[in-house]
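A single chain, nothing else alongside it, follows as structure tokens in the form predicted alone.
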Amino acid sequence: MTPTFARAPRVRIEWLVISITLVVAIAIPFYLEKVSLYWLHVLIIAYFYAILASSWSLLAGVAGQFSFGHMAFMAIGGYTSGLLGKYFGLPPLLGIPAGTLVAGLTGLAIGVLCLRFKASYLALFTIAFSEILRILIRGEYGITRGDQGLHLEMLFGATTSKLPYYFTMLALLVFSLLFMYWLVNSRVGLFLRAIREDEEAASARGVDVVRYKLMAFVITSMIAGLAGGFFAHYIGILTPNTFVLPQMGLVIAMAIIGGVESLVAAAIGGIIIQVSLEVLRDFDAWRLVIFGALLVITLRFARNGLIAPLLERLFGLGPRAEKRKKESDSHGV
């Protein structure tokens, strides 16, 4: 039996458990808009965090680089297409195209800086790179008004509706997760597993090491910049407290909880754990330390994440998958 045969079983229930995510993602907001705006917008802020969380797992987990500049990221594409609106008239559609590219810009200028050296220095980099803005976009009163909050055009105006914001802000998980999964699975990918693995070997094989760490570090500050732009206009305020390294920690724990190594994974574990974190919100402080704890036993028990393996299981999706793929494809069974 020829290996195309034997996945064929697997393929069509991949296809289909696809199809019917997708079916369910188009009609639940439907059935929301009628029930409960407030989980509507829930199911909106999930998308973002699942954003996040995907584009961090693959700066993570597939490129091996620890960034905490994730949220700060995500601020600077918030904040320009915000202050280009209010100072220079400049409507959202062309505002978040602009933070985005500031952000890739920043993320640009980090890089060169950092990823020359160890993994280390750019964790405190970022760290450090965070804190800076926050507390300078916090001083600056006069331009971003500070604490009391940049107020930003919405994205469609005046309507009431939340679908027009959570069809956009599926399609942007939908497509970022499509063009990231390709970037995984080009030559690029390949290098940065690579390097991931073993920096010097790689360097040793011809591998322009610093160039694929930077244009990894770039892709992802872009996607977490764009994913800022649209979540500013669409809650319409941005504030310092948006971006605190807690914040932060919160992406890098659903990224871990769901699973670093895969971004389907990582995106799944964000948009669970955000909701789960309204689910328990009676508990008030407690659902933090229920989180918390989770997070301890996920970093314990499953070094590949919760979602990663049964993703694996049922559809083998994930890096081992494709690697045992491989493997039995070289050996023609």
Second form
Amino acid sequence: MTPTFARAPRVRIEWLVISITLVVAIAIPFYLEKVSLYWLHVLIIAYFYAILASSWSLLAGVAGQFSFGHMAFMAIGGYTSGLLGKYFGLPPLLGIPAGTLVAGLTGLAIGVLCLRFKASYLALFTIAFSEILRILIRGEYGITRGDQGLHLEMLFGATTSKLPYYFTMLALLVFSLLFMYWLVNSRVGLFLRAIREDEEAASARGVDVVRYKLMAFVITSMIAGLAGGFFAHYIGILTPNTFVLPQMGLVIAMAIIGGVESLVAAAIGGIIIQVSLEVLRDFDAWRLVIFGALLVITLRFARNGLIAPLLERLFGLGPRAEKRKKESDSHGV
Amino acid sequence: MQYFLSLCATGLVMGVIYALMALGLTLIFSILKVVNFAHGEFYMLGGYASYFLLSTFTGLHPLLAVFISGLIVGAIGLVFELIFLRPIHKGQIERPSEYAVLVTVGLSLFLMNLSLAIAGPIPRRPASFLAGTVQLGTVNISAERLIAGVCSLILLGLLLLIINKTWIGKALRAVSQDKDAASIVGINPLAINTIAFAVGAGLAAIAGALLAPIFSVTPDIGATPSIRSYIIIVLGGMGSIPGSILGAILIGLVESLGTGYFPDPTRALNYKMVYGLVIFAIVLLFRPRGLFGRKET
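What's the form predicted together with its partner chain like, now that we've got the form predicted alone?
Let us now look at the entire complex, which starts with that chain.
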């Protein structure tokens, strides 16, 4: 009986932290709206990057597949909705799902092509796809407006308040995290982790390796496309520069520095890095030098990221807590 | 016909330069089993090194600057390999293949932004080797490109000679085939890894320095040539040296002809890279081990 007593307060701490975070996240825009619209905007963008970083970490950290096309799928979501709106008058509410679908279908095509092979082919193909798509969107300015930017209808029409955008982006973040959390803790998540650890062993135990890799790739591409569609209809303008490769590198840095094996840690990494990029604005180009260096150093010396270990300690998850639990179990007996 | 021949000449010359860069990537991949995602940044650093050498030491011969740039960037590659890649081969890293991808991506992000912070976004153009065009038979070709191509050709020949005829080349080939067997016969695989990475980085830098007078250098210039090199090594067969040379020349020709015969000349350059992506997809569909690749397990 001892273990249940020992664990009870930990559960309470967990819920306390989550509910405080949610209350703060819901209350803070009302305060920021009066003080600084700029920082409200920064938070919305930070949530956007949190969605991208956490969905990338589902693909890379859980399934062990590396895609450099995450920002490209984001852009596909945005551009599909923008172009459908411009040429066919489709409203954003229909354009965003269409963009999500196109991102998913593109992911399916690339996945079918690359996921039969070792992980490096997906990385190589997506990096080429992403950059070439950018060159094409930039070059075909007759259709996409190129560097001048594609103007999009705002999601909430004429309202100048940022509050609806804030809450939509927050909801998008929370729901995508909940969905991915459910996925990772389901059978599918177990299969994906097995594939990450050893493809051949997983395959020998009857896991349809290609199918589950494909599933993870398509789902994360769709999440990127969805986030991109909404982002585009919030910013109101899309240029090919939104998905240059350094921007993809930044999303990777967010996920790794946060902790690539934990969705929540990656999301927090995204929020913290995006906000610190704004705080450190005076350092200009040196900011990204710092984060690039931090990425390499984190990888080498703190493989689980900088935030994931904190979360583990707080919530009592992870290997150390498992060990502690086992010890207390054996003491209990 | 005239037009076709001049396109082929340009394609061949560019192909030889691409081969230099792709060979560096192949060397790194076949020895370390790591795809270097910072290869484009070594190319970019080569261009900057040559620019800053030439603007600091006036009177330095441009071609000498190219080779010194290769040495400088090779040294950067060497230091990076020692600190971040050697631990992989000493078994100190969990899930090494993931680590290798991510750490080179991190290096690429770091180097790109470091050059942006130091040199700024303004394009820099080092002094040209030789202005004007050269007449080869009936075909005109820009002198700069021709010199860059000839230098690459000499260097490629030299490298093939080293790889095939010398002791160190034999050691490189031995490690690429079987690391454990190589270490039994007294080759230190760790040292070979470091040499291969440094040489690979240096080759990318030399390619960058050779092309810098033609295309100018900006911090983000590495993306296109590195992507082209990835396509080339997949086409040639990952890890195959003859494959990467032949693949590079093929890509050079396809790009040159494809751009030259594109129906709408104003948009032709946008599609230059698309051919490579299409070739990449075709290789994955029909011959995943590439032209000369060893069969994948």
